[in-house]
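The form predicted on its own is given below as one chain in structure tokens.
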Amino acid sequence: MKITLPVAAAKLRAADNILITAHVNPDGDALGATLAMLQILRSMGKNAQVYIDDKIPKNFSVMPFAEDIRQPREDEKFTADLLLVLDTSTDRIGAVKNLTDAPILNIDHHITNKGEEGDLYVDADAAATCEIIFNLCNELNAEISKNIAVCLYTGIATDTGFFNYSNTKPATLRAAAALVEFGVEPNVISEQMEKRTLQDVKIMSAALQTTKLFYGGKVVGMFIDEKLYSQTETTEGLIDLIRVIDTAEVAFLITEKEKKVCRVSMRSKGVEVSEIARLLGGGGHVRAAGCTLYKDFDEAKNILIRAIGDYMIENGWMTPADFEERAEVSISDFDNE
């Protein structure tokens, strides 16, 4: 059931133990959202609890209270009155799932949200869940400490590219002020996000050699086996490397996790591929979304890479002559160009 920001925060008030979740796969609005709303629920004198059910890319490891943050066991439980998912919807929490009977709190803001299970507010004016909970601290009369500034402003900045995509409002820019003058300094955010190991480096150039081109360019992807993945800490930021190429309307990276585990992130300049995940049995914004299909990573890539191009076909994306042009173009024909 949707309900409105107010009786979301009456909700909160109302529970003394809180699990907090988000997604698999969590980025710097998931981890923003989940440790802000940590630290303000045990200032009010909850007991909360923080679990994603996936490892903790090494650059948001430095977030406050980011130490905090468990991973499920199997057969283990935590006794709550209430599970507070955040940036996602309840399908996308893994494990977490088993932790737990207590009524859901959903908080999110990707327009794919139905909220199938529990309690649902969605705001998909809002750039990240993180400016949600911004104005949630208002409706809880939380004081907001510099660590939670942080957590917020991290997850703004990272889920808005740092203020360069189509998501970035004036409520946005506002919240992020507001954030700074609680403390929050940009430039030590953005270098740690910026921050990569040699070895990253080193996977950055190799994920770069799988780059295809598809349907006459219009079409842009990368792919991450499990052998490749295996040696790197993220994949954050990998999509950005590719996303940028100037005939692409659509970018991907499909990341082979494990196997029959293959994890899709997409990026557009318009195509809506919030639709082609959602028909994946995914979400998320209408220009970044993403899914996983659980199937063989040459199948996975295939089912994908069609999937894209009848939506953008059937949407006028692309003509019939750039559709025959399915064939894939490796980055390495261009060498000589």
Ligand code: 5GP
Given for the second form:
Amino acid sequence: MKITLPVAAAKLRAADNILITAHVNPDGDALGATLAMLQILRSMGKNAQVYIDDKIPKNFSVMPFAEDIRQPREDEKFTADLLLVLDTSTDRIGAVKNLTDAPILNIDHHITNKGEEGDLYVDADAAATCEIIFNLCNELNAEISKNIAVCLYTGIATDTGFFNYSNTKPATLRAAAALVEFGVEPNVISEQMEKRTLQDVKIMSAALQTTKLFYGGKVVGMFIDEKLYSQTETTEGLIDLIRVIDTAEVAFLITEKEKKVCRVSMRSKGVEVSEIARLLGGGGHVRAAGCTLYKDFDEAKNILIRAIGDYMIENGWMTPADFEERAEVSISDFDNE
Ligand code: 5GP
Ligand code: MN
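With the form predicted on its own in hand, show me what the form predicted together with this ligand looks like.
Now the full complex is given, and it begins with the chain already shown.
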């Protein structure tokens, strides 16, 4: 059931033991929101704990209280009177589901979240879940310490591509400005998030070499197979290297994480990739979405490229001539231009 922000605040006030979680494959917003809520709830005297069913990428492990995050063990239980699910619908939290049967409070900014389970506060206009948590602080009369501000700023900055994407609204910048007043140093956060090992910079080059154009260049894709994936620390940011290609309406990155588990990220300049992702069992935002295809890499690639083409032709984003041009054009064809 959909609820308002004051009602969400009241539910948090009424609970004593709160289990906080976010989506698997956690990003800056998921981690910023959970770690900010951890601190806010503890400052309210609550017993709060964060569980995330995944590894925490190295760049985010510098966030305040990141060392407090637990990964659920098999058969583990947590006594909670509220399960707070942030930055995702309740179906992407992995084994955290098995930790408790507590009622769910879900706070999210994904347009594809329909609130099928528990109470949902969703604001699809918010650039990040962290922007919602910033507003929630007002509702809760919670003081924003520097550490809380760092978490919230990191989430807002990473979900807006450091204030580049179309989700950056006046309210987003106002929230970010307030967080800087609470002590955040934007350059420090940027440096932490941009940091890459030499190995990963070299992987970027290998990943770029896989780039291919489809449908007359309207779609551009990058392909990380299991071997390349096993050498990378993070695939974060790889898609940003190709979404800048001038002809591209849609950019995708497909990563074979293990046999028959292929992660897909999509970005667009307007095409509703959230819809394409939803059709493939995932979700996200209009211009940034993803899904997982449980298929062999080659089959997953074909399903994805076909689904993007079908959606774009059905919705007027490409002409039949573009659609026919399925033959791939490798960037190596342009090497000597
Ligand atoms: P990314 O490409 O950065 O992993 O994800 C882009 C956006 O789509 C994020 O907001 C993310 O939460 C959402 N997203 C990515 N994968 C999935 C998925 O499998 N299911 C749903 N519902 N959303 C996803
Ligand atoms: Mn988010």
